[in-house]
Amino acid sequence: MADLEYLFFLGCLIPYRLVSYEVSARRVLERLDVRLIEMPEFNCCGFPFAPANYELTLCLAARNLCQAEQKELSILTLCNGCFATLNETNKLLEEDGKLRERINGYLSRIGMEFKGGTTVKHLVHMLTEDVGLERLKEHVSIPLTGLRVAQHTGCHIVRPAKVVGHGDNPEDPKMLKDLIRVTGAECVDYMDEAECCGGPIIGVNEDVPFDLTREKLERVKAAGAQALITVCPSCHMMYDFNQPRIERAFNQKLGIPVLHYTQLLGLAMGIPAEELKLNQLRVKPTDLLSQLKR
């Protein structure tokens, strides 16, 4: 496999709330000989500001993109929201000359100019398209045979399809399912897989997203899955971090471990559970690990 090198964009949420995602991703990508170039000068992607000030979002995203242009590297993200914002901004500014001129007017105050030419990829896209499923299989030393899991792709790496690109079906995403099957685990189907976790509105109303999350976890459990696999930090927090709160709110026991895909892949690669930070999950995957004898 040719050397793969990316500018690593961690965003805000992962370093402060989900170190388990970052650590497990670094361990897996190290095994795959993927070189990550640190991006210490990055700022927020701009996603949280979009409803209030879209131009501010574009400026924040464009500043990050300018750094990638200067280093002549593609950006790799672990976060669906960061991917969506950086990728959309990149496409908008490349295609809309007037908008690019306006945003560059702001960027000129800090000595930057967006020119275009870089690309933005989410981890799912990079593993599928750049590493490739066959190459990935070569690194699986302990197939997770007998393990049944479900997946939650999330919204922003498949929608809107014409902006995202990469060819996945927004109503029936396949990429994450294929990546899961590489590990040897069975990826089970369940009702309304493509529904949003509800996370984007939790700051305004907890009732609706908690109900959406509860329904999703109930369907995952009914399908016989032993865990739910995520690739988005916000979705992960809804299903793992908030699961005990949801259980208390609805007076029911769900008990569905929620793993980052990088943790699942890491287990299949033979990386010890403690190195993948599985102990940091809110819902402990004790039975799952016992089955795998890790």
Contents of the next structure:
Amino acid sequence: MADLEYLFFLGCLIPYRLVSYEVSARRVLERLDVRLIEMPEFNCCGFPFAPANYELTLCLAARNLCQAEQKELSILTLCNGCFATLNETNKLLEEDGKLRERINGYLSRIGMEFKGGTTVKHLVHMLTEDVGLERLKEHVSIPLTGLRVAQHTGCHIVRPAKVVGHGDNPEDPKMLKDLIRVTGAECVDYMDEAECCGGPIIGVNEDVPFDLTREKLERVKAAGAQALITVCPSCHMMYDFNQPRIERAFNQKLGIPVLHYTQLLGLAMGIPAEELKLNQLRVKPTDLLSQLKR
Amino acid sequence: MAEAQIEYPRVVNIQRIDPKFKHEIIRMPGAEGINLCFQCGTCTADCVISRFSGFYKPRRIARMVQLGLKDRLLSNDDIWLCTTCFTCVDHCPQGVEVSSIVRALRNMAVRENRVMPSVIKAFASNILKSGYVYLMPSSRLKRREAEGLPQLPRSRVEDLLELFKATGFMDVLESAESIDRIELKAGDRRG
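Just the form predicted alone so far, so send over the form predicted in complex with the partner chain.
Full complex below, order starting with the chain above.
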């Protein structure tokens, strides 16, 4: 198999709050012979600024894309928001000559020019399309048979469908489900799986995201899942980090461990839980781990 | 449950209409299709936020843009409640990017109305210091090293400042009034 190599775009939230996602991803990708090239230089993808000044977002994203162009590498992200912003900017500036000219006008002030030609992939796309389920399966040494989990794909790697590409179904996402099944775990269905976590507005209102999060966790629990699997740091923060706060706000015990997909895959590859930083999760997956040991 | 009285006026005052408003919005990326909205309401039916806010109904917002109710739109904090889940964009039978229209409204509110969520101001201050929207504590950077993780890539913040200035964002960053928290109002519903 040809070597897989990507420019690794880590983003801001992962190194700040969710090193467990980074560490588990690096461990798993190392096993899969996926080479990660660090960004020579970095700035936030631009996602948080889109509501305030979309042109600034396009500039910030383009600045990162320019580095990938120079390196002639595809960008790999672990974050849905980073994926969405870099991918959308890449496509928009490739297709819309007028906008490209305008953004390049700004970029010329810092000696950069967007040319296009890069591909942006999220981990889920990369594992599905480039590594492939078959090859992934070969690396599963301890199938997680008997484990029941649910998935939360999140919004920005499936919607808007015409911008995202990659062919997953935004109404009923399948890619993460297939990736989960490769580990030997069962992936259960639940109501409104494609619904948003509410995370992007947590900075201005907690009530609505908390309601949405509680609703999802209740449905996941009712479906009999022992854990929720995420692929986005922002969604993970909502379901794991905020879960105790939601339990207090609604005076209700939820107790659903929320694992990064890379942690689940790592377990199935036989990587020890400590190395996958499962101890860093806020909702401890104690029952789940003891079941796997049996 | 009886519907509570919604606090904003239901009458359109013709003096307050800005006939050029929709044409301004149309020029902003993603908002080109606003005139195609025929008020079917698919966006509102499928919007998670509409379940909670009395004001944030994408169909209403699209109609208010078409009518030119600029002041009422830009001065209502609820336009900041969209999570950008893009369900409305995927479902619109007319191909209108409703969520992008809301983004255009927010951008205009920042530029002209000069309001901005304080969280975005904090992100702006952080990125101009480090390139990241969060300031990484030195303890965390040391722990990375201890765990054998690669050093975080650095950023040329002087370049970022240049882009902030070039796009006009620097001009409003200081002067914009902060939106700290959007309270759900009378007439809003919890889900």
